[in-house]
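Encoded as structure tokens, the following chain is the form predicted on its own, with no partner shown.
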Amino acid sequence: MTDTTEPMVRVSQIRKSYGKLEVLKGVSMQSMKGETVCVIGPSGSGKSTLLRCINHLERPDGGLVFVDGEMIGYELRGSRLTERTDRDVERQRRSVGMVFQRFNIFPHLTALENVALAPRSTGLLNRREATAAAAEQLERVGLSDRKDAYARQLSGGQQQRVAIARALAMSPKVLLFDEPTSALDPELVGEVLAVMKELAAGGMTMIVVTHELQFAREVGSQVIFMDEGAIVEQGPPDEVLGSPKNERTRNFISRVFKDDRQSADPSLSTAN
């Protein structure tokens, strides 16, 4: 049973470099069970790499990640830290669902088949159970009437909702979202955010990399602002978004809000 007094996700001093480029510089953060942590910041600040280190898609150069008290990617053997086997890492990833910018659903499978594939292929569920679970998750994201549709027959927002249902079908303890609306046309963003709001209201633990500051304000339990591979500021949404203490945070938020206004009304462009 999960200890609700301990973080569901704990990241401790994670470092990651690509060659000479240091992408994460000793990042530490945590999320309690049922929290929605929103990570914001400019492109290249390390946000996506942080998510990929949490589920060990990227191997950190230093530091540790724990999900529900279990060390991800490594284990202690006596006093020595050793890497887990690929099979064991795959087992751990079942508890850490991830939704990417691009939907990555298989074009030759229906929505139902896409969602049922992972729990069936990993042996988590048999074919009948996986199909029933997939139907349940598609209903959860409002797509029960599109279960037999292929990717080409679905809008971008619908495809992303299929991707969310696919992650949910593995019954994860936490969901990671890597800018899930950035590849969508503006009119389709709302339907994906609505699903995410319902998941948050239902108690799903989520870590969301996003530029949707209004979503972060309304849904976030805490907001983390990252820049140049480090956490610059973190706290409740009203504080970080409403009264940021750091100048870099203030500049980023004002720039995002200005870009949003210009997208809605090109006459507001500073070129005019």
Second form
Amino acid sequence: MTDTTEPMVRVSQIRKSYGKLEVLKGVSMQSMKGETVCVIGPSGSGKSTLLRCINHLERPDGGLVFVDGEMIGYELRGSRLTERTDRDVERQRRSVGMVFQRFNIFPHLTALENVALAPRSTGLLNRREATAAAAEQLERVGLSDRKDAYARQLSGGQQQRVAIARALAMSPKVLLFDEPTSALDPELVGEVLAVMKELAAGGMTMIVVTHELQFAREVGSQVIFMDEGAIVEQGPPDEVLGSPKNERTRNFISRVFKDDRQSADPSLSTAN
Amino acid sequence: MAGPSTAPPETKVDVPGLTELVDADVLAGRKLHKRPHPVRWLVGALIVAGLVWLVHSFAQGQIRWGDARGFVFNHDILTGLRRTIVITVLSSICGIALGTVFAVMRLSSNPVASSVAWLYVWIFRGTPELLQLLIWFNLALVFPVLSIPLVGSQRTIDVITPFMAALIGLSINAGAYIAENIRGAILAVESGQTEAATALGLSRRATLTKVVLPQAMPALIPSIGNQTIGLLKGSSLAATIAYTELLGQAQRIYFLNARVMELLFVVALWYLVATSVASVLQYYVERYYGRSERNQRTSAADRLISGAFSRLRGQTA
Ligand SMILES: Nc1ncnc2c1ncn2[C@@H]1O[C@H](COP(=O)(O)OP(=O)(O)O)[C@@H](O)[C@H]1O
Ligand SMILES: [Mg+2]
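Next up, the form predicted in complex with the partner chain in place of the form predicted on its own?
Then the entire complex follows, led off by the chain already shown.
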């Protein structure tokens, strides 16, 4: 299915409302294989909802999502687009990994069991293979010495790295990150971003919702600025972050940079 | 332990003006006294006095303690005890099974399933347990013959024996409470957990059994333990529908020999023994399911039980 001109992820005119609140107003974007797309925007602008539509955690009201050419969540029956069976949707989700702001590590399992659970219980690997693969993924995120630790014994940064390993264990075609460093203490952000940079360098296709503009600038293939359920501006990081055309983008970026400087320098944040 | 021994560092308390007022122990850093608690002592003494008086009056009352002692290991009483344990174990197993099924139904997205589960809980939690037992027991009055398609039919009196009526009634009643406990415990598991499992491509069933239920367990065990202890005692209601468990046997005996209080105390003793054993079992099950959060919170009672048990093991070892 993989062909060089077809994007790995294609989102076309996605719309989603909660009651009267229109959260996504026809969002279209795409990501080529190996690209890292960074999505920025104020809280409530629909970034999480967009990600959740990509793996069908949320059922969009309109529009289509394709991953590696396959339509997510729906299929043609006759001439009607009908929601797929649970089994089918589950299979599709396996090729889309997701990393959450709050880690969502399974607290009753060790780090190794967290990573091995999905490959094993979806029948992708047998027990021995799953354990071996999990150990390998933990090594990839630099946690081979914490295999047997439970979530409560791990720092936030380590938990998030376990969560990344857990997503990687399903060998996904694309990884979605929803503000992966927003719940972390500032000194732990770096270790998670380092893992993500490595993944990007290794050719993983990633869609990253983040407030880490520095990361977006260094790693992003493109940056998308969203506001009020729509894409306001998108393009190469240098353009969107360096010389934004839209005023809302400019305001947002200067606000985030100001916050960043304040949290990086304690003398500034205590001064006001 | 080689090497020269070093003198302990100077620990003398040195506060100007205090030296003359307190004794040498204080200055050496020892002997700070607890606050006196005269009221606590007084209240404690009053309570103890009250208890002594209570025990004394029972000892003086018209109770033949010797007779009571004789009934503790009475054959019929032990038969009753065995029946109480059997009906408790069976109906808590059936109750947990029913509770799980109805909890999952209640949470399902199928409106029919969830309404039926709601109805089940509404009816069986909303009516007295004794009433339910009586209705099951008297089912023959409305359905003289029970017939199940493809299985056959039987006279209701033959099927719904006192034992069956008690088992059905107690299980269904317990199931209604347990369903609510399970539902609550499932809802208490953070939604992010379900989300993470779903995003990994786990089926709903795997999400429930591998991610949600294991996390609901620690919260569930105490309430299911309480249900089981409740069943242990609640099974005494079966005495009223002619199932002669522990209480029923005692009643049969005292109808003949009129040693009412003696037998009731014997029954009380056996219930206390049974509920205590159940509590200890519950403690171990709770500990098993608390593995991943070991050393977090242990109540004083938990520490007492575990302490007692480790001492016991220490003695036998
Ligand atoms: N399940 C939901 N029900 C109702 N409203 C929701 C739900 N999820 C998100 N929203 C609303 O949708 C809007 C966009 O949310 P979200 O996609 O989380 O934004 P972002 O991730 O950019 O902060 C917010 O106003 C939020 O309150
Ligand atoms: Mg969000």
